[in-house]
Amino acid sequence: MSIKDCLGIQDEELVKKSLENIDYFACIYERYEKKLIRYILRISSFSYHEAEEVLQEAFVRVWRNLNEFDESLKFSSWVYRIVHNTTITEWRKTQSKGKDRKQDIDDELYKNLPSNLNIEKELGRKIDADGIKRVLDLMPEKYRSVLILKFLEEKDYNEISDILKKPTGTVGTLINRAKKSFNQIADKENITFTV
């Protein structure tokens, strides 16, 4: 099978097709894997290599619960939870064994941000790649999965929702949290930005 033998078929109906043929699941694997290791990179202290291991981990867990997705949720939504959970616990896993890191993201990530997102205008302040990522590595990791969700990987706040297992409202609040931590982080350490 080729990847475009599934082009133009919805996720739920992949996830359908792949619990009749496993062949399948190689379509999803392959419309999510760019997405879900650019995703890892950025909410963990992970080289390349093991945010591939844990997205490897993550499809595992895919391929195991595939007869439990929730048809009500969006795909995206359930794929990014279960993505975002692995990556959390690895990375528990290697903060507890004094692997403590910096993350060491690939600056690319960064500077190619979407076009349409207006980050800047959100946070009141011009910004450049090198400064995003400083900032986003001081952060407490609730805020800085939830300004990545919603500013880099361009997640509403449903899916938010769906991904972290929190109400909207909580959602609101702490994307509201994340900003005011982004520009007090940014101002304690003197980062500044380019115009």
Given for the second form:
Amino acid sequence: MSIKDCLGIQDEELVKKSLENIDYFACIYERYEKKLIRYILRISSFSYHEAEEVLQEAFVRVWRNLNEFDESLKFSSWVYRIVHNTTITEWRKTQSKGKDRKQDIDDELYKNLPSNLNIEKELGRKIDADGIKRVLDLMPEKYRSVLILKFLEEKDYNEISDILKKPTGTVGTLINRAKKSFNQIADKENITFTV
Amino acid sequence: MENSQKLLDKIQKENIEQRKKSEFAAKNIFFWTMFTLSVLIGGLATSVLIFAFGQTEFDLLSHITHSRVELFLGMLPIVWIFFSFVFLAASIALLRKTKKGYKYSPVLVLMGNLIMSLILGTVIYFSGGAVKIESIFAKNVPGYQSVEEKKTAIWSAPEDGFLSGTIISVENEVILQDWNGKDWKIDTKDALIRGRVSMRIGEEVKIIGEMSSEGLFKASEIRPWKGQGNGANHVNN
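Could I have the structure of this protein in the form predicted in complex with the partner chain, to go alongside the form predicted on its own above?
Time for the whole complex; same chain goes first.
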């Protein structure tokens, strides 16, 4: 079964079908594969190949816990949550083995940001992909995650709350602090932004 | 091979099974049950706390000039403050473990739990539960100092100006037998006698004053053993 066979079927319906026929699970995977690999690459410094492995691992977890999915949540929030947690866990493991966070900046992940997101207005400064990546790399994980979810993944507060399992008020506070932290790090590291 | 097919192969080859719906439901019920139990136990602890504070006469602190901190700490029902805090914290943590628990703001959860503990505690206190719990603890927990024992200890310090016991004579002079069986002559001249105190044989009282000499205590205020005896006071002169 491929993604074409599942066109027009809602995520929630696909979950139900997957519980009866595993082939439908492939549709869910394919539907989310691209954007979730991109998300893994954004919140970690895994290589593309490693991100694929992490996503496989995360989807095994999705499969194991498919009965836990609660339809009052958006499926995308639930799947992002599992992928987020798996990525953070796997990333910490690699860090404890001494892997450096830094890696070559993949402009593809960030190049459209200044033009199509309101991060500039939100952060009050002009930015480019290189600058964003460098500052994000230096930020504490909790701040980096909310900024990425809000500005790069374009999730709203409720979705971020469901993904990170934090109250919406806390998400708002985290975003504000993350924005301050972003600017402070940029100033401290003397990272200038140009468009 | 497509990654999606690789995933399905892995699931099938390793025979990875889905966790049952009932497993998740049981987990959620477990956390809700533990949360409810924590709130209930927290309520019980709060009820004893209300009882203990009701029995504590903090105004005594103004009557002594030394060891104030020591007396204050001795007055506090540390065990019950600890229990109330632990179960309050446990109920907050357990609520966050429930399926949608993360949605609630920590401040609201804290306030809500505090209010629940206070309401429950007050209800249990007024229904007599606090005294029962306290006495169960006093009987069964070694080393536990009950509210009554704590009160007795505070009011058995004549050198600090606190004496208590039973009036055994009121003829010519007031004689009080303290809880250790020692007799004291009480000088009640100029003493403020709290409204509910009747100076008669068998009356249990607490006395604030000064130890004039061995066996002689000059009273400045006499209170009933139970409570502070607020009401129409009079000075004995």
